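Below, in structure tokens: the form predicted on its own, a single chain.
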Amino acid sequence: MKLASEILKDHNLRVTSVREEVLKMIQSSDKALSSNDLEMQFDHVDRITLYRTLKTFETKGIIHKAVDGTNVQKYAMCVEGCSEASHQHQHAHFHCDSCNSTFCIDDIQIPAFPKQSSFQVKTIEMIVKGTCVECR
């Protein structure tokens, strides 16, 4: 796993304590996280500093919204080759309704929308919804 220093430089970032703090906490997870979830783990961080972070990650490719049907916006580390021009993250989410963890199941690939189709698509997202490891 690549340092997150080292990520920022990556996408052309300054580095700075809150950023590597953020990616940090992003890195080491097996969920997506939300602001609120990321904001309890600083002792003090200002809200919009946090809000500008995670915009400028996701932004950059470094992060991707974690679509789990609920109406909080919570974030997961990009697999490589993500960039500011594509995400290249097009897998399920697993949202566990008893817990409200969400987790990028990367085994399950969305699949692609026909060209030809007359529907202009912005997004697909697929949502798996049950119940996770640690709370069965």
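Computed from a prediction, not measured in an experiment: that's the story for all the values here. For clarity, a rigid core is taken as the largest C-alpha set superposing within 1.5 Å between two forms. Residue numbers count along the first chain shown, from 1. What changes on going to the form predicted in complex with a further copy of the same chain:
In the core-superposed comparison between the two forms, the C-alpha atom of V121 has shifted by at least 2 angstroms.
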Second form
Number of protein chains: 2
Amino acid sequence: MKLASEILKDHNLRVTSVREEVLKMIQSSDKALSSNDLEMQFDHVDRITLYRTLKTFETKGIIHKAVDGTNVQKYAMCVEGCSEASHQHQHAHFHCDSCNSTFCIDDIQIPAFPKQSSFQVKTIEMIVKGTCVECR
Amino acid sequence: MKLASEILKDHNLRVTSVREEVLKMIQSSDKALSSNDLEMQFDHVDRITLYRTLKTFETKGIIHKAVDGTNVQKYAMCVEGCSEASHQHQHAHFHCDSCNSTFCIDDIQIPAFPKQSSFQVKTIEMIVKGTCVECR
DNA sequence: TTATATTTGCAACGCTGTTGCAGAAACATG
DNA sequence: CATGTTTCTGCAACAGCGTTGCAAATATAA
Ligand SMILES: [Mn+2]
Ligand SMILES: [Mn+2]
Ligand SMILES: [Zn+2]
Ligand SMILES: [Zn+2]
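Next up, the form predicted in complex with a further copy of the same chain. The previous block was the form predicted on its own.
Every component of the complex follows; first up is the chain already shown.
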């Protein structure tokens, strides 16, 4: 796994303790994390700083939103190929309705775009809901 | 199309002007509607009443959430078969990133549940993102 | 070490949605 | 139709998530 500080430098971001900590937390988590999830792991941090940090990381292609149908933004690491220019994510997200955890999963195939539709399709999000391993 | 007042009676709900109006608005809309979308169509209505009305309708199986990846709840009519006991929806939702509209669509096949997974799958949501007919 | 650019924390705010409670309205009953 | 009971509505207050403006703190370049 790439060093957090290296990732920051690679994206022309200043290496600060908040950013390093946030990135380490997301790197080492098997679940997608919300601003609040992160805040709870800190001794002292301003939640506004976390929101901005997450937004910055997302813009740079370091992390991506894990859309899970709740009204809370959660984030997980991007794959190597992602950049400011393009996020490439062809995986679904699993949301546990018991513990509210959200995971990136590759178990389910995302269907191809329909050939002809009245809509111009750009991306498809898939949210799988159910019970996670720990909860069943 | 079934009369709004009849639908209310069928579900043992009192026929009030707010409920009738809300139901008519959702029935006649091709898009999923948020509490705010509804409020703007009223002369005077309390937004709290709208939230409660929507929740009541959802519980009764009259309307369903159109999950679109935004942090706003939008609702559309249920199919005939829905009830308090079970909502049956096997369709995807399209979200236009230009005008923020959300539509129920049947163009895209929702994939089958994976045979074996570490997760216990209950439902799958699909969100298709792109540009709608009016916006392109 | 100093100067500059960037980041952080604080304050204030907006939006979506919820709960408690009292008055208003719907409807069942006679 | 009149009345009583149940349900709904509107108001007030609140909670949570996220954003913006600004000044102080910090990272980095020189
Ligand atoms: Mn993911
Ligand atoms: Mn729908
Ligand atoms: Zn779980
Ligand atoms: Zn559109």
